[in-house]
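Have a look below at one chain only, the form predicted on its own, in structure tokens format.
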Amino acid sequence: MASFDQMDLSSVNAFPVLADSTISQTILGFHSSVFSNSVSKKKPGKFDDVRSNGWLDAMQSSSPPRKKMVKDIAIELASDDTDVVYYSWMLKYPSALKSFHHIVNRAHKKKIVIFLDYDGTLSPIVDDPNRAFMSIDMHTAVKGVAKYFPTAIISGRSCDKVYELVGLTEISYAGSHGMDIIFPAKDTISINHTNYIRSTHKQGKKVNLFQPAREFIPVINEVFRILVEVTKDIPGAFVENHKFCTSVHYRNVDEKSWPIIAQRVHDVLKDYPRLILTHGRKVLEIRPLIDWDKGKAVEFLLESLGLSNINDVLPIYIGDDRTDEDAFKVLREGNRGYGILVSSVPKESKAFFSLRDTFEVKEFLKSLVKWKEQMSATDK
């Protein structure tokens, strides 16, 4: 499958794709060097900047402490007792496996739609993001789910990278936290949005593209180059360009250097008021300041595929990251569907259910396939 950037757009009617069409290049924070290869080094600011704005606290929170606190009991438990804490937490976020029959019972006479994060959900979190591969069994489980249910993967990675890792043509992909969406044109029932592109893939496949932050591509490229330059002397730092956002990974950086990497990112973003920073699991993510996130991507895909009627559809979103909370929130509001948080440690969430790890995600997906096959056999 060719890169999504290589699609032929010359013969289609391309609509404006920026959510706020009044935003100009001047307020996007473009520098005069945006189309050059030059990068600038800035004098590091004081660490007080990143301490006062809470960045360091957020970075620390992405690394679970060795001791956990049982909320409302006010006793501290040693790390050996983490299972006790986890099972107490599960009273609020029951296992989606143990609650499976409850979930599918609600799906009676409804169409289930599956949304999946990638890292930490379909593949384990690894030190090298380029080696975050799904297991063969997980790939089979996702392929099986996609056979019976509309399925989409919504990731912080670029669409190209997610497709490279997953390799299934029958599903939809939303990269860059939903800012780069591609889905088969043949599956489209209803699109009320005007800011999307109908295109033809190089292989002749009809697809739809939706890129609400398209005009930010030059500034994201520039910031990526600068961040690579200002972090190159920090051992373990790794910067990725996801087309519509860029990520600074510090998973392999010594914790003593976290204030340094946070301050350098902070200093770069001072000159880009139309970009914001969000925190993932040991990653700092720089994104366009637009009203768009994974929750908006879920709503867009449901509407575009004609699956937004709450009486006919049960969306299920499985994810492990803070950015997935936007999707959990959308499904919780109005009791539209179920968010399932993947976590081996207790944390607050907008999800309804939980799964402990990628193994349990695989088992849940396999259970959905088995249930659907049994239902189909009964209906015959």
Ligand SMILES: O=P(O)(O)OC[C@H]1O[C@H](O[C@H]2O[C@H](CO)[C@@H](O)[C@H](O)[C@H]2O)[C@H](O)[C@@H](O)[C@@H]1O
The other form holds:
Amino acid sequence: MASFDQMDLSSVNAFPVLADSTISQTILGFHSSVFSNSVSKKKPGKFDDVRSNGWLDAMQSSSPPRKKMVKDIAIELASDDTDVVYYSWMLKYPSALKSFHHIVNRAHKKKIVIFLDYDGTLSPIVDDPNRAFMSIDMHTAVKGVAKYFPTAIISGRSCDKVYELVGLTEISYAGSHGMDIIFPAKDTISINHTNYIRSTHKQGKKVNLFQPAREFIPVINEVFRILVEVTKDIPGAFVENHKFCTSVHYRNVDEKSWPIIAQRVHDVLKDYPRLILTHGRKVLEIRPLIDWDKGKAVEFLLESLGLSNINDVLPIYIGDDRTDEDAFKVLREGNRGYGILVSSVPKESKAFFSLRDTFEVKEFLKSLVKWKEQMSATDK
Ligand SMILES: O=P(O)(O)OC[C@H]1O[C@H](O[C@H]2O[C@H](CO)[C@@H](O)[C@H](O)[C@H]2O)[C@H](O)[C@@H](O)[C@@H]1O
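Return the form predicted in complex with the named molecule of this protein as a structure block, the form predicted on its own having already been given.
And the full complex, kicking off with our chain again.
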């Protein structure tokens, strides 16, 4: 990996098309700096754009169905079938819990570094994004891990929001899909770039900030305001501003209105060619068209924390979403470490291992803490 001095940070501002991303993305029209009149509230039935560009298909497949309650024999059989498919899938993506010894054996004499996605990984997916809290047990597990291993949370949410939800000062955070990085200050770091700032955190601690999409803050604010306006009459629609990206949630929108919300977002974004749309779990994510993602954030953090030597370091990244695939890819392709996909349904992934849900994530983190404590005790 290149050092910071060697890293081509200028490319960050050159607006290249995101290369080889596994994320479904759409590059959109031309900018109009004013609150655009072209954002018409189209009548239902006129949704050709979002049908032909695949947005609707992506929306329909954007989140696994919640597990059915087993109420009668017919459903029980269906559920057994689902399990057979899941267990077959696990031959390719073995359980990280069952493979725990394999994982820690690979970490022999190496420093484990932990990267954690937030929604769907540390907190279960819930209807209200403002109520996606970690359980007390999960909080204890993350705190435990952070005590022994360098740890970072990498999320689509804003850094401030993730910090508010996690509340640990000893770890690093990368919000807005890696475009808002905050990590503990170290005197040894020398990054000479306008997007790098040394700052003082709310808690009074010195920190480093790296924000490769800083110049997009005004345009994200503008688009956020427009999206709030054009979706306000759609019951259940909810728009979030993450500072460097913005999200339009449709989890609580009647499925009949999905074409309406998709078309409205599409019409807004036609005017912003420097923004792209990606699909998350029942959410449309609008972000800057820059060559930066969660994978780049992982590389950046490893470098900046002095943990980029693959002979000494084993990074482990746990995540559930399409955006986490960029990080899995970085770890797999560099043969650097392990991606662990959190999923209760079979999915193609660049991860090596799987965990079924947030409960298993917590068990895995607790196992790491226990293993480290046992190792430290035997070393004495
Ligand atoms: O990268 P992540 O930490 O996984 O963040 C991705 C998005 O997570 C949040 O939305 C998702 O979780 C919500 C709460 O469970 C759920 O209601 C929503 O449907 C999911 O898409 C967050 O609100 C988004 O802004 C993030 O981009």
